[in-house]
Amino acid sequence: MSAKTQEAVADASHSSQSQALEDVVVRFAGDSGDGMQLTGSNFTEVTALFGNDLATFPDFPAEIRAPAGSTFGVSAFQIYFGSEDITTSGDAVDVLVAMNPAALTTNLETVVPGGLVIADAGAFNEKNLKKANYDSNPLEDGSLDAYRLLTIDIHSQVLAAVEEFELGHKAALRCKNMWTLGLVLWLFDREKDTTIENLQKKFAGKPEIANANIAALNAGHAYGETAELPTGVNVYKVPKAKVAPGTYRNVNGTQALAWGLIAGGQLADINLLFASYPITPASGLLHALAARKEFDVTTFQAEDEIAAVCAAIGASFAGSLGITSSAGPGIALKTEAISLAVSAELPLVVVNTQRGGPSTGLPTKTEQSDLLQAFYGRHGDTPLPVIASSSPSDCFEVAIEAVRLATKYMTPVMLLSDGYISNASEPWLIPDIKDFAAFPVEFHRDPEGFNPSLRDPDSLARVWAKPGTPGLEHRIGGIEKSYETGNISYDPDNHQLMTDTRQAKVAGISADIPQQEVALGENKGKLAVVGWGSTFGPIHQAVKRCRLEGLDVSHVHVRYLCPFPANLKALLSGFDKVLVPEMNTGQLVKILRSEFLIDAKGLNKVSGQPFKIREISNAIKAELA
């Protein structure tokens, strides 16, 4: 297993022996409706609470529900865990657990050569055989043998484990992903207590339903501590991780960064209207807003994207923050709206979480495809700032400054994430508010000489004021206004004006956040390795790993892209060269390249899943040749 030396040590708890681990990869794969999410996100809960370090990858199918057993409807739970620092989902799979041929066939080649195996031998029929496209049972016919297996029908496993409760046919296999998790809690000598409140939880009101599914629990569990196992299945032991004291919970980015933009409207004392219309993977955003209305937060769920972004601009001219959010199909349809409110001049969040594309593309994939989108996608010169987080728990600090830009400078502020982060989870330390300093949003009450145009001369924002309020009756829109009277301009030298005032507002930005810092390494050197968003997990671990086999290699991670921390050009000019890895055809280090005049390279991915460590490191290793 990778870098997972590891001496067996005798178990007396155990009939089996017990292997220590530093890390390890698991992955649990079945069809769309074998709840391989609620599987992961169980055993995910369980390793938290153990006090591992993790990341989780849900690698949800596009298809709402196809047809069962095809290769296009595997849905499939990742989790890396460890006694190290983790920052990434991890790169080839320790264990695969695969409910049927089709979650075997799609997922085989991300297991390690001598990596466990779990299979349902129940699901291995003639029927799925031939809808994974195998002409023979790979169980049966050799074709694992590179691999430790494990079969088990779990089918019959599970239905006499429920009998019981006499739940029917149907019902009853769909226990079948308990019993894998009590197994899998077994193999990994974690504890079934907090899984069975869970279960006891969500089906309060349905006792017959979560005893069933205890029962199968268990019965996985038990199956594990009494059968005769293979040779080589071991319960295996992954030390707690060391980490700095404090609460911590599991989160992943869509609470993160809902969590992130309350946090941001209570610094800046200001209510939020959070308007959109469901899209795959932003959807959740509106969810988990919607249940904390307690933070003066409201929701809106418009008819359609335009209506959803022009309902948060109202809430922002009215005098609340407006905050829209969408994938990169939405983001296209709201790009008039968003110019309208650059021209307007008025606060706005914009949150794009990013898929595959284009198009409807890959619905349910990850991709960072829109940077140039975020930049550029709008008519006419429309410059505002960009920010990206990093991780899930980074979408916690990453919307509260987003709301502080928004506000101080009066812009729409746009805010990439992405699918991966978005679902992915990881152990966050919560922090105390009091840490984060307010900035309480300043409306203006004179109407001694007020017009809309009177500008900050330090952030060049216009003033905020409430309509209505008498004596600040004002009107503005879309049309060019006069720089001095805010009243409707055609003039050219105006127009000149304020396009330069619009662009030096944004690019003044730049005082005001901090400078780049390296993340990982020394701040000149050989090699550079740039990121931003998501790329981040995969990026640290590599440039980790190489640095500790002495290759002179830094890791630089960009959160400011629009616009750039004002020493970012001197910073990667201490660089021999500098590598992009991106997932897209290379924007990032288009825009470096025609910004700073650096002979920046890319390493490019589109293929909807996120870098692994070693494609990163090979990059690396290859540049430094």
Given for the second form:
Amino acid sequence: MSAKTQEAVADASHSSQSQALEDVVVRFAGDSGDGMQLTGSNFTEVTALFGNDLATFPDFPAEIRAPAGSTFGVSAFQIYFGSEDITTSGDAVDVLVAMNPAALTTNLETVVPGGLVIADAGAFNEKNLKKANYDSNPLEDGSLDAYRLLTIDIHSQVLAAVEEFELGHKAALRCKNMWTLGLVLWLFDREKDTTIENLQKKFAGKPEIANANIAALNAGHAYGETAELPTGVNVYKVPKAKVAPGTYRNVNGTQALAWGLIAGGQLADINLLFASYPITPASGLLHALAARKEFDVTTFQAEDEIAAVCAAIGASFAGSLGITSSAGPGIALKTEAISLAVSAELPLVVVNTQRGGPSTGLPTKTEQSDLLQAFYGRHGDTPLPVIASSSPSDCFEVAIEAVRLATKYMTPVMLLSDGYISNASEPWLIPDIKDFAAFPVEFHRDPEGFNPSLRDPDSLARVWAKPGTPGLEHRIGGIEKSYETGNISYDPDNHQLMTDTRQAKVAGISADIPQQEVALGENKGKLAVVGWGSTFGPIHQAVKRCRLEGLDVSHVHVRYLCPFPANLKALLSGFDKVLVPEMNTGQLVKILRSEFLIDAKGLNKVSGQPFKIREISNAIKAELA
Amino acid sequence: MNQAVDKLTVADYSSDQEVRWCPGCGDYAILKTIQKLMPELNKPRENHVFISGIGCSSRFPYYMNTYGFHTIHGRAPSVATGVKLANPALDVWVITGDGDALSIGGNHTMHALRRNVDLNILLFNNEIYGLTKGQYSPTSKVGTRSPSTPEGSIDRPLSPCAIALGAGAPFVARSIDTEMKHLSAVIKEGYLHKGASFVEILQNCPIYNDGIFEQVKDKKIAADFRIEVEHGQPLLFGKDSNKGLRLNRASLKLEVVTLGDDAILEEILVHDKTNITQANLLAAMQGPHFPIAVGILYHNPVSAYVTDLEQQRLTLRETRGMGKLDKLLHSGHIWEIK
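Please give the other form, namely the form predicted together with the partner chain, since only the form predicted alone has been shown so far.
Then the entire complex follows, led off by the chain already shown.
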């Protein structure tokens, strides 16, 4: 939430005309069954089509169907959109839509003073108030005086709007979300056609449900146009953002990752086997790829995490690229097999969509606390490349890089994403796959002088000879192998050599990845804010705002975490101070300190929620004070 | 693929690695049997892939001059599944033991069989952990004294074949390490079966569990302690082939009867390898009151996982066409910014 937005909302009380805003944060909150995610995604689509830049964050409970009206069953969807570049889903909420008392009580503290609260009075009955621990009705007792309150009995409005369809009381009420969306579309001067088309598509087999939802949408919109609304509630105009020309779409991290893996497979000219076991929040990737059998990707839902990674390794042995995916607890189960892939020197992509830990932790909430696991969480000396995506759309390129590094260096690659990235969405300038350099895999075919320990002298990658190739019959395994022949070897010097070789192979990748660039700001100065993964958005906004205030601060965002880009140490040495915001208790900061012997300082948060922009800008100011 | 397949011999299937099992180990006999069987299977050498887990038996792939992967403890069925998914044309073998397949890897064995992945699973059952120096295994008889059970084991063993049947394996057989002809025939049938095949091989460990299968192996007495089942033949055994298995219809249990004594030939159960109920009864038989059943206990093909998967893909591609990335990226709502 920018200061400008706050002023503009406050200004609105002095005028009944429409208001121009630079950016705005809207949060839809209701019961799990209220359809808030659908409402949010439809609003997102309309907003993107209008031409705003935006970012979204769905925030839903772990319970699939929590009891109606309960605080722990509240599902929310937040969208931040505006005319400037948007890289986070926003700090504070300008407009909160609360479908019941539980949604109000759990989300009110995110609303900026003077912000607009739209509440469904029809759901504020005694039973629901009690479930949300309200002694009196907050819509009536003056406790919301700090906000602009728009109270509507949406229940009754919806029932009247869809009466003609004779759906029955319960089904009729399910149209509440579309009524509310209609009202919010009016509030931001947005068209309804896209949503109407979506509803027709979604309920193609049930025209009466489609029509009822459309009627509700229209009624909500008409309500905004015609009803006498409180002073200060009027149409807000958020101008289009200035963005690069081209063809755009909305994409969430799961989609971009799935498509990036498919693209990587095509660039490597190799089939993919994606083997996984369901786990929140990583399952979406399995679903996304399972739906794409028209591509050269096979998906396999294994009986457990270990079977999934082992099937992926088997596929890589046989000449496909094996990919497995999980969240932290599942990655922990896979680690023995990942070490096998390190030892056997087979390609493998391991995707970790991180969530709050330890143990079951916070399955639906986001965290970046598996970095040390990715670096060190295996037995033996088992180095492997680690890369991280920084935003939903960035997943596409990072996935391609994971495929490239795995196949070129015959190594497992750990790709770190997180719950925020996988669910959040943003507009994406659709890339042209022809702009990516191909990196076709070359399988060994020549029996002359072959043994499975042959290595590329530059990359140090072991030879890839797939079963079915005549004359290359060979055995590999997890026992230490002779550097010369690939046969079992317990020789002490050989083990030293093999360990050093595996290390050197991964370390050498630093010469094959882009130099670290500064995402925003100068290449040297007083303070570098160094991030990795999904903290990109809030760090970027915070650094931008601080720089506008004249502070000497730069943003460095690290995609290649292991090995680091060759120039990273030199780059960071050019700053007096280094601040590392992370959604963990300090993991990258620990590695930077130990690798580079620099006095980097952590800024840490583990609440299951992304950083707020102001949390980072406050820390920047404290560092530079 | 242009090798003259029929000219290959045992030697062609032996790798250059020195075999390092203990002298007298049953694994030698099994290795020799399989190396001899290979040329009969009429597939080029490069088409065979042997996947193993951890344990004495899992060293097996090193000694076969084919493709091989010595993986990690218990996970061979999963790695093998990945191999088969990546290249269904390969002949994929899983070499495993009682600890590997039924203890640490029980879950994967169960699911590979249930899923009916076209793998040839050979379980070397010596009822002991050999490589880790003699601890009791999930198939060890109650009372097995071992370093970890100095007073004798107290947990009851499981029957590998019963587990395989319970998991839905469409091909379940049992044989003996030193019975080369029988073993070879059973493995060959399993190989020819399209889908998951499971062969339990009773294997002697001369170091930690010597003589455990002596009754079914000793030529002098074996006829009384094992029954060689053959499809369509009455279930007879004994030195004089005068003992048989009869189903007690009241108790639904098998009973051992003697022809001319308490039974006539018509009462003897005839082996029907497609009958799962009978297979379960045969698999569960234990000495000393019952003979150990060897041979193909169950064989009832059902469609195989990888075949069905390929079919789904073909059907889908017929309707959807081959995937085009550019089309995928532009699917759904897109918009132009000029």
